[in-house]
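Take a look at this one chain, the form predicted on its own, written out in structure tokens.
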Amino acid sequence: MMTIQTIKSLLNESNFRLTKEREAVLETLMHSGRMLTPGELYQLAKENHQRVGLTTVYRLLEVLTKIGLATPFLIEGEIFYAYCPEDHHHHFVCLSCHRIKDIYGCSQAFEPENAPGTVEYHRLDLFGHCQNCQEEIPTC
């Protein structure tokens, strides 16, 4: 796991300075264990910290979204946001509990000799239900 100086470095690195408001979202985040919404996590953080505006939340998100360390995900027309440190990987999201299980290695139609033109990067993300979750969505 990537510790809060690594963070830092990063964040400085985009001109963005890590404040103790924008530790406190930045831990709720790494620490859920699933995706959120930004009103979600601004929740989270303000339970932890008073001072957390949602300004604060949208902020952070934008610039962890650029340098790669958060990860958005459209569901029903809601974003959600997930913390992704991790190198390349792909997502199993639960549609039902918003966990989300990290998947390495990429199939052979994801190697970049494969592709018809040049690939910069792609992203694979599967969405259904875990098996927590399934085991729980009664059957007819």
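For clarity, every value in this text was computed on a predicted model and none was experimentally measured. Positions refer to the first chain, counted from 1. For the two forms, the rigid core is made up of the largest set of C-alpha atoms that agree within 1.5 Å on superposition. Compared with the form predicted together with the DNA:
- Once both forms are fitted on their rigid core, the CA atom of residue 31 lies less than 2 Å apart between the two forms.
- After superposition on the rigid core, the Cα of residue 51 moves by 2 Å or more between the two forms.
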Contents of the next structure:
Number of protein chains: 2
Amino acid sequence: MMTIQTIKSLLNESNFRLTKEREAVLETLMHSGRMLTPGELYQLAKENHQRVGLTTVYRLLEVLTKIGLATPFLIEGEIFYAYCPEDHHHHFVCLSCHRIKDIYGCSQAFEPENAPGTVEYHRLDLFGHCQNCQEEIPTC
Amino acid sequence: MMTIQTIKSLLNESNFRLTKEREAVLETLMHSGRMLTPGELYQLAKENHQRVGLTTVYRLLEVLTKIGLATPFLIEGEIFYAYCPEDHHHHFVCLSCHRIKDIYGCSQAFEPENAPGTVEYHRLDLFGHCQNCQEEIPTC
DNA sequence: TTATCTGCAAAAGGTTTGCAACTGA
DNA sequence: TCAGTTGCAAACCTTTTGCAGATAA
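Return the form predicted together with the DNA of this protein as a structure block, the form predicted on its own having already been given.
All chains and molecules follow, beginning with the one already shown.
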């Protein structure tokens, strides 16, 4: 996982700053290992660290998304964000606990040559239930 | 493309009804060939057909998503919906005009056996610019 | 016949904005 | 030093809900 220093450099490159509030929120997101709604992230960050404002959370998520360090997910009408290193990979998303596992090794093979246009990027997400959550699910 | 009659049957199977308002909105969505925000769909449907309410649009999109005939997309913070037949396929999404092209022939090969859990479903979307829009983009 | 659907108006809820004070680089 | 950031409160929208009347099946 990328160090805070590296992330700080990435932010600075784009004229963004890493304040102590942003660091608190960022660490909360990174260490959660999950995708979180802005509201959830705000709550968690408040619990784990100093006082931060919801506005700050929204603004940080926007910045992180812009520089490719966070990715939004739309699940059942709700928007979540996950910390997401900038290299190309895919995701396994647990629909129960919202944990994200990055999956590396993209063959790029499924960018068909007969695509009806120029492909800028693609996104592959697998949805299911992680091993922890499978055990907890009652067979019904 | 699925006929209205078929869609009506699918709706009825789940105790939903196809009213003339829903038919108007549905046809607008199907024939647009694009992903649309609820607001855009509402505007288009009003232009093309009789008077419909925005609430009706929201409720139809919810129903269609539930029975697998519409898919939501999250693009730059906005939620769009596309008509989407219920069989498994992928998408090419034009970031300029929001047109959607369905891509068939999924190898399923990228559901790795070493996935950290049970995969319920996956989703692969390609984003780029369709041939129409490439021509229009000024080289800058 | 009746469960479902409609549109409106109101409520709710999530997200953004303006601003004065603060702070990282 | 000063451009970028903060948190608050207010503004903004998008989405949902309640309801009485309409309608598909």
